[in-house]
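Below you'll find only one chain, the form predicted on its own, shown as structure tokens.
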Amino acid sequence: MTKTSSSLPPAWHHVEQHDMFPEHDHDDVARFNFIASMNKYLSQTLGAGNELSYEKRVLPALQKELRREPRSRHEIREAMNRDPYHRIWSAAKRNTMEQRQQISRSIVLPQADALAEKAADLIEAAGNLELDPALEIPPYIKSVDHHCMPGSYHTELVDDDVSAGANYDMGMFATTGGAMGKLTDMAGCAVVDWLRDEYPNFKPKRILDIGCTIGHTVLPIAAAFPEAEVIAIDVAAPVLRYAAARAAALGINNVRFVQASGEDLSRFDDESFDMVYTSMFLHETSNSAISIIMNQIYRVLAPSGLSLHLEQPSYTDEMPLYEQFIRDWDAHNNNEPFWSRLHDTSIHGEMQASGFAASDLFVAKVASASVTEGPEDHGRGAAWHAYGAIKGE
């Protein structure tokens, strides 16, 4: 059967070519297009074969072996990891994650010095970056090459390095098959749309983004509230430099990028923000860090302020065990060690422990208008579960 164009991800050259974006050529575009198409094919077309293998072959054998039904995703994973179909699929999917990093790094690293100089000029003109060389990188960041990215977010290869940020910016379009838009900013756009629908009179004066990476989520929010003072923090200098330069290149001038940890917001006064949010950040922290971060958020959030956390859904008793297993793939195969533990954690429970009342809490679906019905790519589509709270007076 011939594939139609609608079954393919958008061509990679549709990514936004802002002034900070690395230079690339025809061959680079071709490699990214291949990886984007392979990702989508593995996740959707071939991914369906995992469930079929489970239902037809793995589950009956597991029931016979256990003499009962499986009771956890861990039992399912152990059995699926012995299944030939899943082993081949998983190896291929892991390989595309590694290739995505290799492609963008092969483009970015030869330009590292030039990109650093360009970023320095943009940052100097904008004055929108505050670094802290004394900041200690948390162990949950410095001990892991997150999603197969060598050196993770924080490793510096040249003076004033921005290569980790440039790598991230180039590759996310391919990793997500273009689902996050030309600027990989669909999470921020979705938050803005959700706020306009649910809280049309909400006009925050100060906004804090924790774990901002390259600022791809914060910029649409900053643009939607141009009168607000917006602060975006991260622990990693290379992505922050790139974020600040990228914001300047895109003409968003009400965001200040600050090197700081979500575990220590002591530089900010009590009740000094009207909105504090994270976007796909909590799963890259740790069991102890999440409690500290929530305590810090509660302290700096003003009464009637909004705390919002975009993640994928927690593993509850209502979620089928097979779905928990397939959602857990990144934890075991894509260098996301806290992914599994976070999704066993009650985010609302952590928020209540920090001081939010049960009546303050809500769960919402925050999704891009571009999301259409079809097979889910479990964590890479433009749709999120939002765990939130409006702080009581």
Contents of the next structure:
Amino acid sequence: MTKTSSSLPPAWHHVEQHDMFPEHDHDDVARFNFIASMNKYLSQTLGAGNELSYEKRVLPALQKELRREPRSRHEIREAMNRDPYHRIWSAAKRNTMEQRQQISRSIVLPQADALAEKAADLIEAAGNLELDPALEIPPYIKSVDHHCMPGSYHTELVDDDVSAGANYDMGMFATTGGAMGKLTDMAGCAVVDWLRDEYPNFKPKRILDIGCTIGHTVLPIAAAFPEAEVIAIDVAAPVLRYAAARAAALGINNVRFVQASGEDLSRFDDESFDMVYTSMFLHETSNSAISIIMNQIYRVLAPSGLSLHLEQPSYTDEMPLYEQFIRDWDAHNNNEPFWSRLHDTSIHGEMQASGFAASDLFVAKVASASVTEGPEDHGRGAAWHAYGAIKGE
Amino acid sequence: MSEELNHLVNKNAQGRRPQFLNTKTEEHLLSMTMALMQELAVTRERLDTLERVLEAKGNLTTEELKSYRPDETAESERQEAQRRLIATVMRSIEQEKHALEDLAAPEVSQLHVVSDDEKVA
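How about the form predicted in complex with the partner chain, since we already have the form predicted on its own?
After this comes the whole thing, all chains and molecules, with the earlier chain placed first.
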């Protein structure tokens, strides 16, 4: 990982230019450099202004208005949404999300056909992709374009389209200021490090990643367990094609990418996986889906198998209301409609309802070695809460 | 052909866009300002690259820069760059136009159609 001071993100040209990576030029790099710098500025320089404004004027006015303390993050949000500082900060932040999408779309769409051809060749040689054109895209994906990504993960623009995957791959390094690494794989690396520390004897023979997107998290896990058979599923064909081609380009050959929903794992036998995980996936599902997914996971997980789910921390009673409010920004302003509800949901509760005993459950903090000092860019840092369970014998 | 996808570069993301500022006009002005800042940053980075490369080669003269005239290829590349810059800066208004395009047309019965009789009257 490129080392930089916490105030300066690494320049975008450090991103790993694997064989599947879209062609781009000098000014494209400069545009991403601007986005990364602007994001850093908004979180590290201006971000604290939100809390200052809250403490100094919004909260006192709210206390006067309510004649009591605010009782929920929703009350805080309604008040903050009237505050001029929070409004211009939010407006600027929303724009960086939209700009980031436009930049990568302006690079990827003109070469959509060429990328599709390149991917098809890599996939044919690797034989690592299984699509299901009959698969119904779930309503929680179809009804909103997550994080302002026009067309979301699943929209097909050309034959054998990979543009949604290419678009995703290009932007992550800028959005996260490089914190996710040159291959956007820090979540997977963090899981591997955590497993080595906590369960050094754990040698899973079969691993399932649900909601794999472009396979950025699964690749370091597959590389760490080269003997394992790894299956990565997603509902969206364009990101899966890109994932399969990208894995082939990076020389990882023990992952099979399969178009399937986490809500229907019927193609897999009972107790057939030693490890099933999701990474920043559950917040893009729904209340009913999460219960179904957890039930499916419990069924396919072998005894002593590991179920692990990386997310941002849940909003517990111990978390200050202001922190809940600011962590909730993406739910209301960056097209993450389930984000708010998920963080009110007990992931452990869902896991327990699926069959795990209370004593099977744990929560761990997993973080990448590249986590920088300084104010947190909520939801974009390379640190997660891992909600996990080991299935009893 | 991938070029046919050019019109999708400025596509809206599906989902309600919050209004942060007092008016739509303010939202547009902020979006344009931020895009302009982006493109200014890009231009500065390009100039910096140019100056460093030329300086390293030791062959830059001010006179050469002043008297430069693009050939036909360079001219069309520059004009295309102009178009892209404008499309980038004007994105938010273009997106509002897309929204207008998607807006259902009002029912004919809701329109006040001026009849010939009324015009005469």
